[in-house]
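Listed next as structure tokens is one chain, alone, in the form predicted on its own.
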Amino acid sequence: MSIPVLTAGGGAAAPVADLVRLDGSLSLIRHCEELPELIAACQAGLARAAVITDEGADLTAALAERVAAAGVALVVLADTPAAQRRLDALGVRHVPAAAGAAALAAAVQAAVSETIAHSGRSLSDPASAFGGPGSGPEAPAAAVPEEPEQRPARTTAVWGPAGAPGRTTVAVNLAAEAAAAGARVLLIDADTYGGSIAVHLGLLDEAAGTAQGCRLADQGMLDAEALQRIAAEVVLGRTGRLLVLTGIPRAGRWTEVRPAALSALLARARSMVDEVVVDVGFSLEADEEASFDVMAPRRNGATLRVLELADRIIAVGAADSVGVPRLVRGLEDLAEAVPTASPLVVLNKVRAAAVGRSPEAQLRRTWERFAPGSIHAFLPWDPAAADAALLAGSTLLEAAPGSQLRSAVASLAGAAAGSRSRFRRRSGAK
């Protein structure tokens, strides 16, 4: 059975004419001009295979997302070295056009066969049942090589219910005790509806470097260099360092951190550091699913990327009679949004006032009573450090090292004696 091809561009076609010539193993259906038209056959199930003819200079993260959401295998042909740099970096098969015929179908050959194996059907399946839009399989991450002798970094996901429970003063804190330990650090604003993070920090210079990443990661350009000229450094103490991608000062800026570049940015990012943490949004709804455009941009789409791709994700409820009962209906919604996800459960401002005597005891109770799993970490109320912190723009460390609350959570990031030289010996600190 031939497979059928769509080629959009100009530049060297010559190999995809002769395409037509050889064996029958491809079949040449349409030529688009634009990436848009390409885009809109592909999702209209016309083909298995998209070539694109002028080294993809016009593609991007999202638009090759788009291509393998619609079950269609995307081949480049690239001559030069940049073109070829930057294909590698958004995870696009290529060719050189000098390679001939024989060579493309060969390479065609072999993306159509990831592709279906990626999506679990055959090749004899009827168009429609791979061409549907979004029917098809998620466009692979951004091949980022990874040093021999260095694992990815860990990736922390701070996710929380509406209502302000505390997630970014839990993520900038857990960044800050981890980088005061000797780890290599980065934190990432990705909350598409009231980043917070410069603000806690001082950093009021609206770089939006967040969005930065994301934009240099769809165009196939987030190297190392250009993320370390991104991010903000903050200095903690004497030998600490935070690196920081700070979020979209104006919540309309949300359509700046789509799924397929902060996952680029995701995977840049895990092989420079030790340490992600990313604070993230509080709401997991897809209503965008029931648009006519299924692939249009979704604003909670950089939320359940982050929380797909995490490698732990700490989930804060405010600890009183509205914050509980939000965070146990907000980890049903995650289960069902991401069911891979096992979040550990963090109770932050936990006060008498608004629990009664003993309010440990008596959340761990109404817990188990109402909510699966168990509560991981207990974060008491310390409006006096956390006021003194948001002031200074600042961290618990620097602002109130001796507080309650800062002792907490650095406990739960780990950051207790001796977790210093852990993190050093494999930053290479000295």
Ligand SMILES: Nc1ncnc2c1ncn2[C@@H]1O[C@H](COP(=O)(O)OP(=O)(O)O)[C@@H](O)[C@H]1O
Contents of the next structure:
Amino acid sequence: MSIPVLTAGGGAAAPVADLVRLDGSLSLIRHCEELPELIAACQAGLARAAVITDEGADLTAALAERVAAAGVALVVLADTPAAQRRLDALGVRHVPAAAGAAALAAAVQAAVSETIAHSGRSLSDPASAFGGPGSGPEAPAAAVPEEPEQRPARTTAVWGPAGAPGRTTVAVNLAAEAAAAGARVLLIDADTYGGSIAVHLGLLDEAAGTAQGCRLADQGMLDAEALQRIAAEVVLGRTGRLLVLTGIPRAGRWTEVRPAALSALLARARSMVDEVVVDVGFSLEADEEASFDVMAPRRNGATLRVLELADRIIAVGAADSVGVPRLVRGLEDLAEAVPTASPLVVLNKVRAAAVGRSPEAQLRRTWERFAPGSIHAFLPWDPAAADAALLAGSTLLEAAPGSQLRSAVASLAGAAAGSRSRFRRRSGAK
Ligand SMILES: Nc1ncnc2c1ncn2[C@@H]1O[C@H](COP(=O)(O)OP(=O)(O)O)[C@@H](O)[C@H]1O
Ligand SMILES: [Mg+2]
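Complement to the form predicted on its own: the form predicted in complex with the named molecule:
Full assembly next; the chain just shown is listed first.
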């Protein structure tokens, strides 16, 4: 049985159509002039593979992901080394146009087998192999090859429900403790409701490093050098260095942080550092998915994607009668949205004034009654330390090294909170 193939790309229509026709194992279904037309055809379930000419110049990670989400295998004809590198970064299979019809057919066969293996569908069941819109969860993002010589970094997502429970405080200070202990750490602000890492760290938020990183990753242009260039650097102690991608300065810019690009950004980041810490938005709602417009971007897609990809999720809740029930409901939503998640619960702003004497014991008892699992850590209510850090635009270990809050965050990070030395910072600071 021949593989139904769509082709796309201006100018080179005839040659690519000929190439496809020349090999008996492929059958040309339609040639599309533009990529949006190709994507619509993929989503309509017309073909099992797509071949793009023009070296995939207009192809982005987001578009490649849409093709993959429709269960269609993708191959690009690319002859120049620069285009081949870009496609490698996007995780897209390519073959030189000059290699001929048989080589193209072999690449298409391989890509189709890979797509079927990924989706767990069977070749003998063509109907199920043609996943149309809404036929299943989004396909995994195009994998960016990681530098082989080192293990990928651990990725920690710091999440929590609405109401400012202290997600950013925890993310910033976990990252800072790890960096001060000597790890190479990248802190990413992926809060699509408005990032605040820049404010917490006294950095220029106009840089919007995460959006820049996503833009480059989407185009397959995010190499280690580019990531280093767009990240702000905060130096902690003698050797500690924290790389920071600041968030979107205005909530309206959330469309700049899309899941496919963020996946590629995370993959690149994980090959460069020892630890990646990501501050994500609170909302897990995926209602937009029910929309008929499957091309529409999803505001919470970035949060969900990070939670899916993270090795560890820290769920932060405020330790009071508003924060705890919110966290319990949020954890139920999280279990539904990301069934693989096993979050570590951290209760922040713990104070007797809000829950009574022996607040930790009280909170444990309440938790046992209403929520599954256990509380991983408590962080004390410590407005003096939190305010000193915010006022100075710096970390707790710089602004309040001897505080209770710093000490608790340091234990959470697995680091000893002994050092009281002065820390200096470098580029990126206001
Ligand atoms: N343990 C704490 N004690 C006192 N204030 C805190 C504590 N943790 C966070 N805060 C303060 O609460 C506010 C919200 O914190 P933030 O980390 O920005 O929340 P989120 O990211 O969840 O919206 C900030 O003013 C911060 O300084
Ligand atoms: Mg925040």
